[in-house]
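Only one chain is included here, represented as structure tokens and corresponding to the form predicted alone.
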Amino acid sequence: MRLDKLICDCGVSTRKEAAAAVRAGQATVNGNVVREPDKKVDPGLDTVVFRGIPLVYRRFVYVMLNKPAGYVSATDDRSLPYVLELLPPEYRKRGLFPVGRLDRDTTGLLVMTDDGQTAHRALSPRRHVEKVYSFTCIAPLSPDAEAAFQAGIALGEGEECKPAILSPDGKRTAGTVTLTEGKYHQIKRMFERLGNKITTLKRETFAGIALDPALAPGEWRELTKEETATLLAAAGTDKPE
């Protein structure tokens, strides 16, 4: 790997920044200076020192963010909040984005990566990767709705969705949807061939991760070793292709 995309990996620089700092002397490649930002280096066995910090290689960064209401789930928006900005420079700079989408106002966990084989792969109809979001609702959910769900609700124009599971609670006006597709708008516009609306929505789980009960909205940390695990067997990145 060149020195300079180690060091831009490891987020705390852009590769243009990484090289003039490189060619300026502030680099170290096992206790010796080096100026040349395509020298060759192993992160498994060189120790790389960048303006007095060592280095940590990490290929792939995994985090999770209680995504507040009012963000657009994108890494740049001119006119709006977005989550990325929610994360220090450091991450930004390493290029992280949504795993999927959330409405601009829904709530709740969202995942952000660079690894973009296993956010390809996790988002794929074809894994079948369920996602559980709690909801409130204007009005008492019908008898039937539990069973419209299952069977898959049509949306129109021939469109249709996969069988769900709704779980209504006592007093049919709360509880969980769980989802294997994310469709635009889909849980919104699936109440709303019900008759009904959805007054609040918040993804509780994705691919079997959890959101932390102790992130605030807008607040994030870093994916455990458990849930990434988690995470690359949903999207089944934790074997070779």
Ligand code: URA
Contents of the next structure:
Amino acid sequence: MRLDKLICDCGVSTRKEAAAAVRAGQATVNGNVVREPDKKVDPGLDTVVFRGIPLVYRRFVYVMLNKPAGYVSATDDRSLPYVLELLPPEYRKRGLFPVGRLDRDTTGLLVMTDDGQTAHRALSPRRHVEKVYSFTCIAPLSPDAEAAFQAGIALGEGEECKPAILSPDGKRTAGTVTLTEGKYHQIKRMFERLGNKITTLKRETFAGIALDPALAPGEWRELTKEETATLLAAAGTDKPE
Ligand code: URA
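Having seen the form predicted alone, could you now give me the structure of the form predicted together with the ligand?
Below: every chain and molecule of the assembly, starting with the one above.
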């Protein structure tokens, strides 16, 4: 890999800044100053120091965002605020993207990464990755609503949901829903089939990772080592094929 790309991938500068700094003698490889931005380095073997700081190369980055309402789950949008705007430019330059989509008005846990294989597999219907949402709804849920969710709700036009777990609170106008799939507007449509209507929806967990309660809407942090391991295990990318 090129030296300037490695520096940029470590999140310490843009590619252009990295190239200029390398030319100015601000990077060493295995203790020697290297002034060629296109010098080939091996991230697993070579020790790169940039502006006095030893770099730790990471093949992929994993981030959790507490998605605020009003943002679309996209890397770009011409007219609406989009979630990638909430991350610093280094992450956008790395090519991070959201793992799946939350509706514009849905809040909560959105994982973002540049690891395409893990994202793809975590979203595959075959892997049944679990997601827990908290909700409020307009009317009290009927006594048979839990059983209807457990049996699999038919959304119409032949579209059937897999069994899901509905856990309403005492008043039955709030609670949690656990899904193992992710159809378009799924929870809103499930509630509509029961003659009800979602008023707020927030994702609390994804693939065994819980939204960090310290993150205010719009805030983010990288996944811990343990959370990353949980995600890779859920996606089946924790072991070589
Ligand atoms: N179900 C929905 O209806 N919307 C979401 O954003 C997620 C699940």
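What you see is a predicted model; the values in this text were computed from it and never measured. Numbering follows the first chain given and starts at 1. Take the two forms, superpose them, and find the largest set of C-alpha atoms that agree within 1.5 Å; that set is the rigid core.
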Honestly, after the rigid core fit, is K39 moving at least 2 Å at Cα between these two forms?
-> yes
With the core lined up, does the C-alpha of C10 move 2 Å or more between these two forms?
-> yes
